[in-house]
Amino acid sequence: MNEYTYPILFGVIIGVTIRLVMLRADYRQYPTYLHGKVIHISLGFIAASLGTIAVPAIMELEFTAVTFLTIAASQFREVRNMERNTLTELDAYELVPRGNTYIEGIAIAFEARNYLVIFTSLLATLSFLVWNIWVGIIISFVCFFIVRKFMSGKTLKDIVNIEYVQPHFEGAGLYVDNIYIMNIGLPQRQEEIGEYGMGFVLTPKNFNVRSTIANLGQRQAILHDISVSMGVFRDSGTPALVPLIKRDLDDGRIGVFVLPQERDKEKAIKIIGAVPVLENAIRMPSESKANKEEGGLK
């Protein structure tokens, strides 16, 4: 043992607690439990290892043992690819799926958080030496708190209105609102419909959301989460049972289309609301240089 052994375990022990804090499985059952959990610690003990010897190396003006740093950035891509293809593999079996965009989302905070977990140890590794344990403990639960706020963004019902409307027919037309989903011409179907059907119009709160909630990877995400968290009625082989989202051209308001198997209106509010806005959906054009000069969208 020797002057940096306790502030080398302390770091370790803060990275891998932060990483435990970051990881849950959720309605989405990932990561699973337990193999999928077991992959994700011992990345995190290895992000945790990095970020805490990272400081002793430096001290000790080993300036070449930092580059294995490089090196680890290089391992947490393959990490992102690893859950990209799992994810994608996994959700050709999904009755709904979760999209492409989603599944990138997912990819890319796990990457991500293995950057927090060595940026986390470092810091607290960092106090310890330089001043006691107890800096290193306070570091540590800011660091928390940050971690914290990194893993919270925004949500669907911080950008739009949601309405629930009663789907209905005009002849063949499927409708949320006056917003055309599908033509069902089936009878059978349309009583189906009628019984277990549930529409919802989201109502963009400004110009910028509308570009968001038209994309089809951030829709795809509201039909997955609703139809995880509340059931789906279909089957495979069942097209005219799937659930759908359609825009309103006019005023970029969308309609969705759902057949959950338990009917609480109030519940699948909340579930919509709850829908992370993705990273990758997310647009801003009233801050394009154009719209700026003429004013701004509204």
Second form
Amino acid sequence: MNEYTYPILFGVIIGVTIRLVMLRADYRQYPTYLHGKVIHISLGFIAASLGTIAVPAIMELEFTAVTFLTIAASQFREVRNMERNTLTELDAYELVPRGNTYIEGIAIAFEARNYLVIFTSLLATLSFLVWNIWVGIIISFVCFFIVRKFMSGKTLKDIVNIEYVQPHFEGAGLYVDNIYIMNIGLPQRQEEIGEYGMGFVLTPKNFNVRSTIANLGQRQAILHDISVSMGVFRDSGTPALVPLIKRDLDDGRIGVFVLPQERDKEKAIKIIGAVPVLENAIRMPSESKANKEEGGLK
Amino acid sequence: MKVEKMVLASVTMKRDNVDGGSPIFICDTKEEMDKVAANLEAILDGISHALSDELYIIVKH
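The structure above corresponds to the form predicted alone; please provide the structure of the form predicted together with its partner chain.
Below: every chain and molecule of the assembly, starting with the one above.
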């Protein structure tokens, strides 16, 4: 026991707690497994230790000790690779895959969360050592709220208007509103689609959103989330029953066609609204210099 | 080169309308066409697309 024992213990506990808070098994269904959780909590513990120990090391004038943070960085890049590989492998066996953009988003989130743990532990330990445990606790709470607020990201309901439209056939062509989805030849399939199919039109709220929802990865994420939450009327070897999203080239609206097992319009609209806007899909054409000078896009 | 889409078979009532490399199934009635196309769809894991009332193609996506 020395003067650093309690601050270090405090920093590690705060770090692991923050990691646990960020590790919620939600509808994205990952990580739902006990082993997946153990891996992430252990890595969170390592991250917390690294962040914590950096502070006393510097106080003891061991400046080289900071270099081990670089080891941490490469370690957590490994975490991102691990996440990406696992999810890509599993994705091949999903009835409605997540898509690479979604997977990359999840992988980045896992890496970033470990860095957040390092920062939180560092600040918590620092404030404990400089002031006292109460300041440490207050700083930890501040970190906690910042993490909650800024790391949750936007959802689709912030950027689009969602409305239900019953899909219909014109000849063999399947339409959602006036957006062409695909050609279904067999009358039997057409009946199934008439019975189970649901259509939604997502209207972008501004010009930037157009390119975001046009992103194929973002569209796949929408389909995956609906299918996970509401079930899916399909099996392997029935490509005609695949949920699809197509775009109206004129105004950038997208037509979502899904075949959920549970046909509840209100719930489906809520679920689409809660789909995360993928970081990798966000585009900001309005921020480009040319567009700013010309004076805005409609 | 990876072929992403391919016509695996054609099902038709008008023999003269179809030619080329894929197998062609000639049927007498619309009902027979639907039946053959449904079976082919299941067997080949493709989708039946209707080009006209007399012609279906089974496409692998």
